[in-house]
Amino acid sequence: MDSANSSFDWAEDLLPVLRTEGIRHVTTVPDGGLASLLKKCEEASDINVTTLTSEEEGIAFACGAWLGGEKAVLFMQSSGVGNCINMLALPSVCRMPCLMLVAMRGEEGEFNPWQVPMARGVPDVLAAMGVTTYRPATAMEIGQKFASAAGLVYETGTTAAVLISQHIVGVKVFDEEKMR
């Protein structure tokens, strides 16, 4: 995480945006890069957090919430995008809004080579599925980009994803001592 992003609490900044947009449901396959935001959502009495077994369940959940008159967002890391490809047809064909927040892995500083190919493909894969992507350059832009994405999906019945770069969420470090 660079110094410009380390002092700004983007998770704290994003929580009011969720409320302003009327998002009451957060679905997630937990990720370390989103841990602070997930903790804040879990502590909020007006937001329900549902832990998924696989990311594509979040797409179905968002569509079901919309049909029930509510709004949901899917939080995941970039490797989970690959699990969503087929399911992204649902909101596209049915013209239902679907909003995603993706913490990127496999970018500069990544220790795990398995994360790199999907990270490289995420923007193109999402574009191929008709998903509009937003890439905040700094932690301070995340709330604004998320609000823009939410406005787009809820006004047009489309799908959008906010991709948070690894330089913002921080690089995971492998701790050999914890593995013993």
The other form holds:
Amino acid sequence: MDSANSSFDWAEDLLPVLRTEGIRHVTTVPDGGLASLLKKCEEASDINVTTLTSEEEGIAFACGAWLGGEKAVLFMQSSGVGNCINMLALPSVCRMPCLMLVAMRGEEGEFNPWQVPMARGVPDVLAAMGVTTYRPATAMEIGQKFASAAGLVYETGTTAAVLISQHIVGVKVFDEEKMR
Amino acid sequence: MTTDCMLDRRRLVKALMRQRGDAAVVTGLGAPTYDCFAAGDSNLNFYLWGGMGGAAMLGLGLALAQPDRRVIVVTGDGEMMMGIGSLGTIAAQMPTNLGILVLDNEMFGETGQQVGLTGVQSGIAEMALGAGISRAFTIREESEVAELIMAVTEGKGPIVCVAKVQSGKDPVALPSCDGVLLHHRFRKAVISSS
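Having seen the form predicted on its own, could you give me the form predicted together with its partner chain?
Whole complex next, starting from this chain.
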């Protein structure tokens, strides 16, 4: 993790955005880069966390919550974007708002080659499905970009994703790797 | 799990819709969407024409957002099998107001009647129980229909009911496939009457 980013907990900036926007539902297949954020959501009495078996469930959930007058956001790892592709037709064709936050793997510092192909495909896949993407340059920008994305999504019935680069979320390191 | 599928799906869905009250109904793509429309259109019906595998999860999001309203998902065996993992997600959230009806004809009816997995070895009710759904069962006889309708419309959720239905040719009945229209009329109906 960058030393400039390591001391700054960007997750602190996201909960106020959830509350300002009235987002009461968080759906997720967890990622290590989201651990702090997910812990805060689990601890918040006004936020319901739904753990998914596969990420596309979160797209359908968000549409159902919206139809019932509420808002849901999907937090996932970059590999989960691939699982969402066909389900993205649902908010698209119905013009229902859909907001995603993606912690990237397979970028700078990645050790696992299996993470790389989907990571490389994420921006193109989202663009191909008509999803607006935001890419904060630093940890300090995440809260503001997430707020901008939420504003766009709920005002215009758009689908948007905020991508958090791996240099911000940090690099996964296994003890065995260290021991080599 | 191979069995004689004998129930008439249109008659079953029509009977269910008579008992729905003010429930919000989500329909899985293909024949279940047509069955529900054929039983009588309603602004409280949300017809899916795509997003295969997502009907139950859309129902979960709706059920959690509208805890005081019954939410009924009517879908097919192929659609439910594609999103079978979502039954675990649903079980964990324990939405007491969610009833799921699977019209199981053991085939992919829309695409040429290819044999589906519930026509080979799989049982959706059994998988639902394994996922942690508190009540799930399968019916094959007319005499069991009343109990099924009671469970779907009033039973403590989350509940998954599977009806083995015939693969007959039903009259064509197609609702609008305009997603924006379906979204706005359904959401308005749900929110304004909640």
